[in-house]
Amino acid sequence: MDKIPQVFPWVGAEELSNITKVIENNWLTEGPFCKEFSDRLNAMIGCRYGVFAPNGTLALFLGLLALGIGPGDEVIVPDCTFIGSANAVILTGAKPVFADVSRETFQIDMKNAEGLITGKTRAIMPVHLFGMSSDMKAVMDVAGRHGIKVIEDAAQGIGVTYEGKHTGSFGDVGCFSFFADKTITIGEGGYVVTGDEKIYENLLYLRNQGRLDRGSFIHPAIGYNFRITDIQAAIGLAQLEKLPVIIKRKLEIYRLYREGLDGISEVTFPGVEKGSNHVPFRVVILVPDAGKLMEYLDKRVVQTRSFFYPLHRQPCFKNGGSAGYDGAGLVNSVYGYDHGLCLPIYPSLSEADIRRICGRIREFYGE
C-alpha cells in the first residue's frame, strides 16, 4: 500500500491552461499575469502595495532591507519557526533574538518578547504559524510603545485573518510564501506587502537592481534581482481561483481528523489564537511521545513532520552564533518540538486515507 505523502500540491488543468496562455503570449518574465496576480493579492490582503520575491525567505530579507534593518540592529523572532525567518535577519547583517511562544497556540509570546527589547531592537517579526494569526493587537501595542517596526512572517498565512483583517496587513510590511506546501503555491515564490508609499518605493528599487524602469541602465540606488516569472504568476492566479475550495476542503479534512482521533487521551490539538480564524496549514497534534509515533507512522502509512526545531538549538547557531542567545526561558518552543507532530492536509487527501491515518494512531495507542 502506497505511503500517504506529507505534501501533494493541488494543480491541474486550470494551471496548465494559464501556462499555455503565457507561452502563447511569449512574455515569460514579469508581465500581465504578474500584474493581475499582484492586484488580486493586494485586494485580498488589504494592502495598497505589493511586490514579488523569489521565495518566502527572500521576501522577508527584502522587507527587512526596505525597513532599513542592517548591521548592529536586533530583530525579535519567535523560537518556534522555520529557520528562514532568522536567516533573513542574518542576511541583512542584523541579529535575530529569540522569543518564546505560547504553549496553547505556539504563536509568539509577547510578554516574553517585550522583555527582550533593548536599545538595539529595530523590529519584531511575528510568525503566523500553523494556519492562524499571532495576537496582532499585542504585537502592535508593544511595537508602538517601543517605537519598533513590525514585519509579519505570513508564509503560512494566506486566507488567515485576525479580527477580520488579513494577516500581513497589520505591520510595516507583511511577507508571504508560495512554496509547494503552502495554501496556494507557484512552486517557489514570495510576496511583500505594505501600505506605506516610501517603503514601497524602497522595495521597488531593492528588487529591480536599484532602478524603477527595467529598461533603464541608470541605477540610482543599490538593488538586486528579486523578480519572478509570468509562468509562476499564471499558476498563482489559477490557485487563487481555487482558494475558497481549498479552504473549505482543508476545514473539512481537519474536522474528519478531529472526529477520527476523538477519545484518544494521549492526543490533543493546540488551540486557535483568540481573534484569529483557522485555515489549517497542517493537522497539528500534541502527544507524549511524538518521536516514537512519527517513527511508527512513517513505517506504515504516512509521512509526518515534527514541529520546527527550536532556533536557539540549531547547530548553525551553536555557542550563540549569529543569534547570540542561550535559550534561557524558551520552554514552550522546546515543548512543541518534543510533543508536536504534523499530519498531511492537502485538498486531494481522501476520507479513506484520513481513516487510515487515524486508525494507525489508534493502533499505536492500543485502541
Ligand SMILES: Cc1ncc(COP(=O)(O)O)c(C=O)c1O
Second form
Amino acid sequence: MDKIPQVFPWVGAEELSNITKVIENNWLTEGPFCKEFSDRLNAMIGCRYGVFAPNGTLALFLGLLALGIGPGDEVIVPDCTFIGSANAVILTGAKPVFADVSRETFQIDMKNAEGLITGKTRAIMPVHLFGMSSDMKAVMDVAGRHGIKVIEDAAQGIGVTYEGKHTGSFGDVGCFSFFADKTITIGEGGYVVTGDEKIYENLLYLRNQGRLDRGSFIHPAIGYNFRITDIQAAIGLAQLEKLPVIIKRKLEIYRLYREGLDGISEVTFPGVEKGSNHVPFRVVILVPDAGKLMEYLDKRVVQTRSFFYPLHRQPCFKNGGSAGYDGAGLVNSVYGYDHGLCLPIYPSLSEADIRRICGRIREFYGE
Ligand SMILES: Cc1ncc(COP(=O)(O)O)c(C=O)c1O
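Switching conditions: you have the form predicted on its own, so give me the form predicted together with the named molecule.
The next block holds the full complex; its first chain is the one shown before.
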C-alpha cells in the first residue's frame, strides 16, 4: 500500500490551461501573468507593493537587504522555525538571535524576545507558524518601543489573518513562500510585500541587478537576479482561484482529525493565538513521545513530520556561543520538538484515510 503523504499539491486542469496561455503568449519571463498575480496578491494581503523572489528563503533575504540589514546587526528569530528563516539573516552577514516560543501556540514569545534586544538589534522576525499568526500586537508594540524593524516570515501564512488583517501586512516587510507544501504553490517561489515606497524601491533595485529597467546595462546599484517566470505566475493565479476551497477543505480535515482523535488522553492540540484565524498548515498534535509515535505511524504507511529542530541546537549554529545560542531560556522550542508531530493534510486527503490515521494513533495508545 502506498504511504499517505504528508502533503500533496493540488494542481491540474486549471493550472495547465493557464500554462498553455503563457506558451501561446510566447513570453516566459516576468510578464502579464506575473503582473496579475502580483496585483491579486497585493489586494488580498492588503499591501501596496510586492515583488517576487525565487523562493521564501530568498524573499526573506531580499526583505532584510531592503531594510539595510547587514554585518554587525542582530535579528531576533524564533527558535522554532524552518532553518531558512535564520539562514536568510546569516546570508546578509547579520546574526540571528533565537527567542523562545509560546508553549500553547508555538509562536514567538515576545517577553522572551524583548529580553534579547541589545544595541545591535536591528529587526525582529515573527514567524507565523502552523497556519496561525504570531501575536502581532505584541510584536509591533515591542518593535515600536525599541525602534527596530519588523520582517514577518509569512511563508506558511497565506490566508492567515490577525484581527482581520492579513499576515505580512503588519511589519516593514512581509515574506511568503510558494513551495510545493505551502497553502498555494507555484513549485518554488517567494513574495515580499511592503507598504513603504522607499523599501519597495530598494526591493526593485536589489532584485533586478541594481536597475529599474530590464533592457538597460547601466546599473546604479548592486543587485541580483530574483526574478521568477510567467509560467510560475500562471500556476499561482490558478491556485489563488482555488484558495477559498483549499482553506475550506483544510478546516474540514482539521475538524475530522479532532473528532477522530477525541478522547485519547495522550493527544492534545496546540491552541490558536488570540486574534488569529486558523488555516491549518499542518495538523499538529502533542503527545508524550513524538519520536515513538512517528516511528509507529511510519511503519504503518503514514508519513509524519517532526517539529522543526530547535535552531539553537542546529549543528551548523552550535559554535555561535553567544546570546540565543546557548539554549538558556529556550525551553518551549525543545518541548515542541520532543512532543510535537505533524499529521498529513492536503485537499485531496480522504475521510477514509483520516479515519485510518486516527485509528493507528488509537491503536498505538492501546485503545
Ligand atoms: C516558516 C518558513 N520560513 C521560511 C521558509 C522558506 O521557504 P522556501 O522553502 O520557499 O525557501 C519556509 C518553507 O519552507 C517556512 O516554512
